[in-house]
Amino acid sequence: MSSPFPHLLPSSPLSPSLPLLFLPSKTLSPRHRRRSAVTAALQWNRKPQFAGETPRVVVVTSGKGGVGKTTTTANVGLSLARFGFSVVAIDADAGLRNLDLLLGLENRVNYTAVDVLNGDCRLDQALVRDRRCPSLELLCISKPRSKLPLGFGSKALTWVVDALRSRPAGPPHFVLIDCPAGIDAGFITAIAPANEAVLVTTPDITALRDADRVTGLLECDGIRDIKMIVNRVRTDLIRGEDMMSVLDVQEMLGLALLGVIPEDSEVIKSTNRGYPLVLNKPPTMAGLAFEQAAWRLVEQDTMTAVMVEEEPKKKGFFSFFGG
């Protein structure tokens, strides 16, 4: 049975600095894929070049809820770390927090940034590292159904962020925040710190005029470096011409593409276990995407989306008499 995302077999999974493109294999020739496979090998037995100055501190955020970003944040966080780079995964929403979930670690986070603030505990206690892969911590804002205090704002994560830059252990690779639903104060406090942003959007009219709204937002703080990822993407739809185009959600946006992640069943299997796709053997198509994006934020890489190839009409009976 053949995959309803052929870019990703054989060889893309091979290589995430290639870029993912959305044509069906037969328009690549033997010749050309068999080169594919080569570089990819090549590019896959190196660890990915690390970019910027350390850390970089990364919001994922999207404006509408639903659309993913606690997924992307845990899934890119655990990607990151299997590479080898130190990574602070930051869940900074206050009273409905999941990234605990997501990840498996709701059972073992017994202090929050609130704490350590408090001086109830030190930043070193309130850090949960994973012990599947140690180079990811998590740290929580609060905890679960509680309201932050009043004194909780963006300068508080931004001393949070700070702290982390100058602990003696030496600062992380990387801080992600995962960043609530929505533009009021969780969201303002959330980029506060960051540098950098990926924005997370599925292809239909609401998420999309969302995310453009928080575009903005981001701008008017400061936040250039903004990438964007398209998820819950099915190319039978965008052929059939019921669901936007990656190419359409970029020319709507006019972001960089930093990955395109398809429609997986095995996400609602990922997140009731508390096992990132990432980690799934054999590797599923969504794991493989997130992968992808994860070491083209390493290298501050891009790719680039292509006009999926429309199916032909279905002809009728009268179609054989030129009707």
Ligand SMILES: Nc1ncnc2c1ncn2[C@@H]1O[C@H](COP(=O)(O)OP(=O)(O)O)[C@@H](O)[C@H]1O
Contents of the next structure:
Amino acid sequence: MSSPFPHLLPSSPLSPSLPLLFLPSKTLSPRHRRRSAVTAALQWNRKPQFAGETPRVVVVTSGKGGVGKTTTTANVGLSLARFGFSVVAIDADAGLRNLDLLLGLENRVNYTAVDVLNGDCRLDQALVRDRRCPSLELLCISKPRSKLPLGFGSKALTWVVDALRSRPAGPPHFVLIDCPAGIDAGFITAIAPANEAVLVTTPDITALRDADRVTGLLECDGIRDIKMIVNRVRTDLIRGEDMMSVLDVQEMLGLALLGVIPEDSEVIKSTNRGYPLVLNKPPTMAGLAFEQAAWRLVEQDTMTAVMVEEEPKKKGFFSFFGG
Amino acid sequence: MTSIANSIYFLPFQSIYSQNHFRDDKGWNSANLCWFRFDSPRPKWICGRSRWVSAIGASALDSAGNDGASVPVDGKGLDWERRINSFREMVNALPPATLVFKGTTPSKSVLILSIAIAILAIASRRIMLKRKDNSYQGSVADLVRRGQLRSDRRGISKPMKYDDPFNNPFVKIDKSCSTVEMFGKLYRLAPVTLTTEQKSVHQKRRSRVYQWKRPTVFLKEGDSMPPDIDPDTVRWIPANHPFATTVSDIDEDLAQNNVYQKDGVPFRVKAEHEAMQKKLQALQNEQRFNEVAINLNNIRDFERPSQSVKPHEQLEQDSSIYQQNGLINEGVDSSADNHQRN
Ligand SMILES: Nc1ncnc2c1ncn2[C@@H]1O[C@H](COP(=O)(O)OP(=O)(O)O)[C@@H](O)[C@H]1O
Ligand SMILES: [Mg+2]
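What would the structure be for the form predicted together with the named molecule, given that what you showed me was the form predicted on its own?
Now the complete complex, all chains and molecules, led by this one.
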């Protein structure tokens, strides 16, 4: 397929309207910098290299609801599993459980963490193995009608992660915790066992304020490794200056970028199907973005460049997809 | 214009056949070229399947407008006339067509025929579109398939094939590493401008604004404070919070042990089993005691609890099967059956 913009020169200089506030800290030759930028942008022809200690306990949080925590957990979790890492995804949203729906495992959840705590089953019996990717397991914290009892709510997930750490089959590479919205008891329970966090936000001011607050709380709790995913980025709105660009978001929060996910109607379709986007064939923009975010998560890498799409006729440009 | 008038007799043929099969790549702007390919040295019959479908659709919708489409050709004068004549000769050389139209007035029968074929074309287009719909994935039909929506089980989609994450043909990076082509779109790379200094500035700002200590104990609002707990670590939960509305008869140590249990029978299942066994034993003793006077009510009481009593090993096996297959009911039934046979 030939490029639709053949007249665009690849070596076009940065557009002056780019919010360039600071020069890049590293003083590499431009050519070298570009190359490393691309390798940070897109990876696909090798297995990502695991960095850090097993298990890496990552909480996916946002403060505000409906920004895509569950979508991120499902897609990043499945991507990690496809890369060959063992993953336990924990749905810590006691009130509004839906990670099982996104993964299409809702009919196979018979036991939850509450049943484990009550002694109705063992932890290994409550883990639901994904048949598409057997290295992905799901644990739901509770069934819609049976809630986590108050007494050990605050410690439940810490015990679960401890138990996973010492399980006979070996600890999983990743424990991904899908955090509920808000900063109350559910949030506290979810972040308790984590030692790193993925902050999901959308480029709007309400989500950003909550994100900043949650980041502050996480930092108070000693979680220093916080990276952000900017979700639902709409290219047309950014172009019309109706939406903040990814670099604007970064300027406001001061967090490293793990990924930029475009708004994509395929997300809702994949939710309907219970088939995470990253498994779509042919791949979708958002699915690929999630996969790349998962890649960076494994390598503890961050984005060094943001992809910018230029329209040939209009002068405007817009940042779009992570790089 | 006279040549056009002469050719009107043949126009229906054009709208029926030539549109469907000889549509040019550029569409109807070059419609005039299509049906003259009869006498061109190399007739062009190449039509992709999808193009063919859209051509049918276009012909069904546009058949009225096509007569006008040939008007601009008039400017070509003699050439036009010569081609019309050659086409007429060719049509005349086809006996079946002339035979069919002999009985009635030719224009009427041709009209009927063309309408019939237009209807056919519309119908076939509908069918094609429907086929396309079936392969569409991620629709409400999938919710039906998954049992989330109650409806007829329509549109069961085929499972997606596993895609190799290490080989994505939709992404191309150019040699100079300054642009990336994804899904046919070209992207330029803009460097991330956040520096480590900036990051720490933000961190310091947040640590000033938000001061927080993660609570480790949850207590219901209105409850009394246990003596051995630091008040700073308590989070008070409103009484209507889901965590606060559930009570548990299990204490913290026991719950922790339950989570850490690696094998064997889960605590509560074991406890229930033991309780049931005790009850059973008590009943049996009682029965031996009243051996002479057999009470029917007693027997009924005896049989009901025995349904849920399982031997140890059976239990363990079953519970692992449950989670794998979701066969709770079947598992319980079969073990109950086994027990009764014993
Ligand atoms: N990139 C995206 N493009 C389009 N829709 C999205 C995207 N990310 C999330 N959504 C939609 O937003 C809604 C909320 O997502 P969800 O992951 O459940 O949020 P949260 O878990 O933070 O409450 C869902 O309906 C989902 O389909
Ligand atoms: Mg959610």
